[in-house]
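One chain comes next, on its own, written out as structure tokens in the form predicted on its own.
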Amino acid sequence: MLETYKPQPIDTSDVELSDELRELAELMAKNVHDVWAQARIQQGWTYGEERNDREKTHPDLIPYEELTEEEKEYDRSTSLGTLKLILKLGFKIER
């Protein structure tokens, strides 16, 4: 029997980001969305009011600025988590 997968992400709850890094996270979030959208479009997906995997339509194939805050938060979470992990692992982020 296969063992049940138990994710064990590195705890970054003690990492605080500066205002500058929070701004970077927002730029990263926009880029994450653009990379996702570009890949979908290349796969033949188009904008549609509802997601339909068979017809390859998705309501989030719009500019990042037009996404709902809930959808933006999904991308922000990825970006913030990535920046916190980089710092937690001892790397420095410099302009």
Contents of the next structure:
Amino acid sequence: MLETYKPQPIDTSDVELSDELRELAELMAKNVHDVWAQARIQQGWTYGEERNDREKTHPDLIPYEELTEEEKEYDRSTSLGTLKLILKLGFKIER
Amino acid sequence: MDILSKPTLSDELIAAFVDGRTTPKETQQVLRAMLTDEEVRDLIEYMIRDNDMGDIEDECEDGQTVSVSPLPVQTNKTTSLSETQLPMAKMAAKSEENLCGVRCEEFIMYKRNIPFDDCELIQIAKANNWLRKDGVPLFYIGELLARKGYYVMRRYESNLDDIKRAILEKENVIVAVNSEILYDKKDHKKTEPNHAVVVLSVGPDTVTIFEPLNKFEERIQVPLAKFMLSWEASHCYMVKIFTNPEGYTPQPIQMDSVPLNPDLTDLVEGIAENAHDVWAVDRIEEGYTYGIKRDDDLKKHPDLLPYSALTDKEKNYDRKMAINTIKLVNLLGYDIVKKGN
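Now show me the form predicted together with the partner chain, since the one above was the form predicted on its own.
Starting with the chain above, the whole complex follows.
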């Protein structure tokens, strides 16, 4: 019976977000990045052009604004997905 | 972001790179790998037949330092690029021009009051293979400064704002350009990057640069449009030199310990359950199935159950993430309310 668990995450592809909420997603993405970076720095990691686990260097230990567009897209998409989910679950997000 | 191991380059990607068929993003991926992976670097260099290095004219043989002529230098240069050589991996240059990458770095040392010996730097660059007959490959610009303890970031697809921000933060900027476009040489047929310059400031209509063939005190102002056109030849490749990565002090918003509005309990559960399902989809795609005890070799995981079947302890993991997300939205100035309230 347990083998038949087929997870079905909610599809949010039909949810539209206003410009305001897109900006909110950007702020959330930045915060997620800062949380990750702070933890890394506290563990003794520093900036390095290439990731090196032995020397604890990571190329993403830079301000969110300086990440590549590709990396920002990835972070943004997570926040955008969360906001869409909140709307889909029947809630409003407003100031 | 993170945690998985670095992706290795596929043979197809390497072959495409050598043929010059990669997208700028792919090119950057390969060039970054070349920076640290000697095997990759050797393979690619072999494939693009870089064995014919020749001997770089050693201007230091008689102990004299190189003198540079004022700009612009009229060269009758014929580029030694062959069909198999990539614009991105080569700097087409001849005689005194092949040192432009080194000269840009020396200028930065001069600006930062770092003592240097021109001959010594050239020898180091040659010995480390950062300097070739045709100049410095783009991915090595900055290595001399890196050696002196500076941080270097190399990036394609940069833009003017990136340059402005770097200058504002007292970082140094070297860009790869096409000199024929930059200096308006008539009948320029080549469009690949063949030159490096240091950018000092960006104005509304002009860009002030240091041209490595000039004396350190000399500046040139280039029309903005011309600068952009010549920079685009390198897909807007930029090298940034900076000293203080600790200057980035991340300050995430502090979550307070105030409990959430109880009206939002449904939302917390909804987000938590969805996060669990998303996680489960990934594990199942990797071939995992339910097992009482976690076993990564047999790919078993005890949490591969419907969310409702999980214990509170397991649910709390996802709930915590959901609560933090809602609190973050609140702290950023937004309320979350049920529709129809």
